[in-house]
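Single chain ahead, written as structure tokens, the form predicted alone.
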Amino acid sequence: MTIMERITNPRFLRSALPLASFAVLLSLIFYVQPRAMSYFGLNLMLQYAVPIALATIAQMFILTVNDLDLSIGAFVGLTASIGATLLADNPVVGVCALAACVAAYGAIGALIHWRNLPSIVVTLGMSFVWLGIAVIILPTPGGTSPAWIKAIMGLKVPYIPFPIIAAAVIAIVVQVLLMHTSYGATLRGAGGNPRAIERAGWSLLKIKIVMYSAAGFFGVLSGLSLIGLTSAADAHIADRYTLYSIAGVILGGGEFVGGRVSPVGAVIGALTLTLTGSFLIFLKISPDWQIGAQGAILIVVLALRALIKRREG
């Protein structure tokens, strides 16, 4: 096969299509202002890359078993509030606390599955839940950032700003264990042949336990990343950080049903729909008409995705 055709291929079209959807939004960025070509303007731009990537691959692991979580946002606000309050306070009650919330992400996903209800309507009644807690631990905004997460968010590393570097090591590693190892390809099964896992004798409860955990785990994650940026918290910190995560786990070529996803493209969704906000900016047009222009580069990108499919049937 040559060059030219391996280009053409509808497969690598379709796997390339998150990168390239980034790099034609960051290049008009950097046509629009020069000045963002540079360290400190990409450090500026992508600084809520971290958290907004953590809870996609949160909502990735839910995706992968067929499932939908409309709470995502809400559980970030929640853990974020915790991590303001109860863990600068009193490290040992916020470590407890936070390990219950992934315990309990881990208890929802198994009563979806044993009671085979819509994950829709558990996870957005969980969402008022989790915001309800929050409201309590935190009723007004305020808290603040452990000392030790504002280091870890505030890096400053020569050459390629830290959230960069973080974004593509949540990538690789969230890409290697979920699609480079036979227990990942097990947990993907669980999405895309979910009687073939059961007849090799896997439990369908213990792949839901352990997705939701893994997402809850990431949801704490992006919490905490996220008041390492702010110093404070807020119950209401991450409510759009639901919308978001669907949207970026399709962006980077992840669908609805059977199983398929991709980490390395989730994450590079992620940091597109981070740029959207900057590139709205500079544009000089109102941050409220974000989440209309993050919806129309979804619909573009699911427009090319359908394309290339017609190519490939």
Given for the second form:
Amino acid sequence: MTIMERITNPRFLRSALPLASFAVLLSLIFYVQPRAMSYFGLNLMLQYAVPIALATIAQMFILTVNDLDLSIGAFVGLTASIGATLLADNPVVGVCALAACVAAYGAIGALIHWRNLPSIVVTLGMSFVWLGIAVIILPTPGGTSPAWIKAIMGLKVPYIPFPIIAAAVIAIVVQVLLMHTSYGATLRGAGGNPRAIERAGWSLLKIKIVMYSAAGFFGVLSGLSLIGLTSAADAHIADRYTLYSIAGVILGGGEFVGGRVSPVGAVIGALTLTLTGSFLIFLKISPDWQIGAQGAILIVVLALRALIKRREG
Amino acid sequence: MTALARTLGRQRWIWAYLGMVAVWLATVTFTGGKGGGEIITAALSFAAFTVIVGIGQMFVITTGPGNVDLSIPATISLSGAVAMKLMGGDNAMLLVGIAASLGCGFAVGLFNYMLIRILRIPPIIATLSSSFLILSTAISYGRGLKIKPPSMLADFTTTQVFGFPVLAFFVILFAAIMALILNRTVYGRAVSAVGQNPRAAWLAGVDVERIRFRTYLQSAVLAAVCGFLLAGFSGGASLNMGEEYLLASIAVVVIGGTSVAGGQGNVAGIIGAAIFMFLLVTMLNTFGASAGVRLIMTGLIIVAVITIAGGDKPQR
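Okay, that's the form predicted alone, but what's the structure of the form predicted together with the partner chain?
All chains and molecules follow, beginning with the one already shown.
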């Protein structure tokens, strides 16, 4: 295979698409605003990439088993609220509350599998429950994030901005666990061919519980990292994360069904989404269009993917 | 009598109406019989809007698993903002406003279907990403929008005859027509057929793609109509006025007895479910529940209803 053939190979194009979109967006930003090309500039632009990447990974776990989570944004809001109140006041109570949140997520996975329910309806309902609990815990924006979370999120690393290191660590850890372990392959198989996995003796119920709990765990991490940046919380702090997380997975090359996901891609997708905000600001485009631009990027990437797919045959 | 009970028990939409009556009785018992009539009037007024979008969503969901229109809230906001701005509160511009509103609906429906068909994007992602674009358009177009609706529109949406909202009457009439379309026309039967088994429907000569196109178009247009009327009802368009209709449109379909796996729609249940949803919030308000508790209860009831109804195995 010549180099040209290798580059135009649909499979290569497909897997290169997330990184390419990120690189294109980043170079456009550097072109428009050269001052962004610095330690400080990158740090500022990618600050919120960590919580968004964590929420995206959470969504990816759910998409792996062919479900969709419309409640992750509200859930991140809830865990942020718990982090800024219960966890800050009394670490033991706070940790227990967060553990209960993860367990609740696992239970929802079990319920969805047990009754064969559509995940969209269940999670949409649950988003109201999470929001309701968050509003009760934290009726008005406020609270304070624990000092140790602030310390972690404010870490100054020489040469490479912290968000980039954190994103890389998240991507590599999840990539290894989900893509390079035998249990990870089973988990993905439950999305690709649930019947085969079941016949091979695995419990689909257990797999759903594991995946939903993992999503809950990353949702907790997302909420905590978010208050590390904002130092206060609000029940509505992460409402947009539901959309971000879905878009992030898709931008990162994840398929909607069939267990075809990519943790590294998902994190890159999250970074790309985070950058769109800065890009629009540099272009002096009204923030009104921020959410629209994210939709447009999503559509463009999906269009490119459809083109590549057509060539795949 | 038992035969009647059994026949009714098999109709899943009956639960929505039972829930509606139970919640109303609980509320009226709590208030000692005061305000029972007013509550019904308010419920009919508000439920009318949910029914309009619910019917559009029901047809979409009935075309099979994976089909859901998530762009309804954004379309409501866009249609309301565009219509209000064009009419500028002038009765003479009413027709222009209606046309613009319908135009928004057509454009959104066309765009959604284009994404689904040409780019082969799964409907959920397609309608989600288009809703981003629609919402941004609405936000940037309608910034600082504080325009009162034309008096004729405001009157139409708020007039009552003996405590019965005129709008609710029209919506019930419309629902009856849509029920006929679903159960008695070639289009309606085709929607169910596609939802049950798209391949079998295709082999039987159903133009599956045309059915899908019409269904998504219909949903967007109904969302636009809802936005138009809602802006008239609430004294002007606001950008987040569509927000609550994402959950509401799906919830009334599920509670109303439509199969979420597709292939089996139900119009009558949507009306009961929409009134039930409104009465539920009213009841919690009367009981003095806080905003948080109201949210939790709303969410839990939807999860409970879908759990009891159970997901049907996809018929493939």
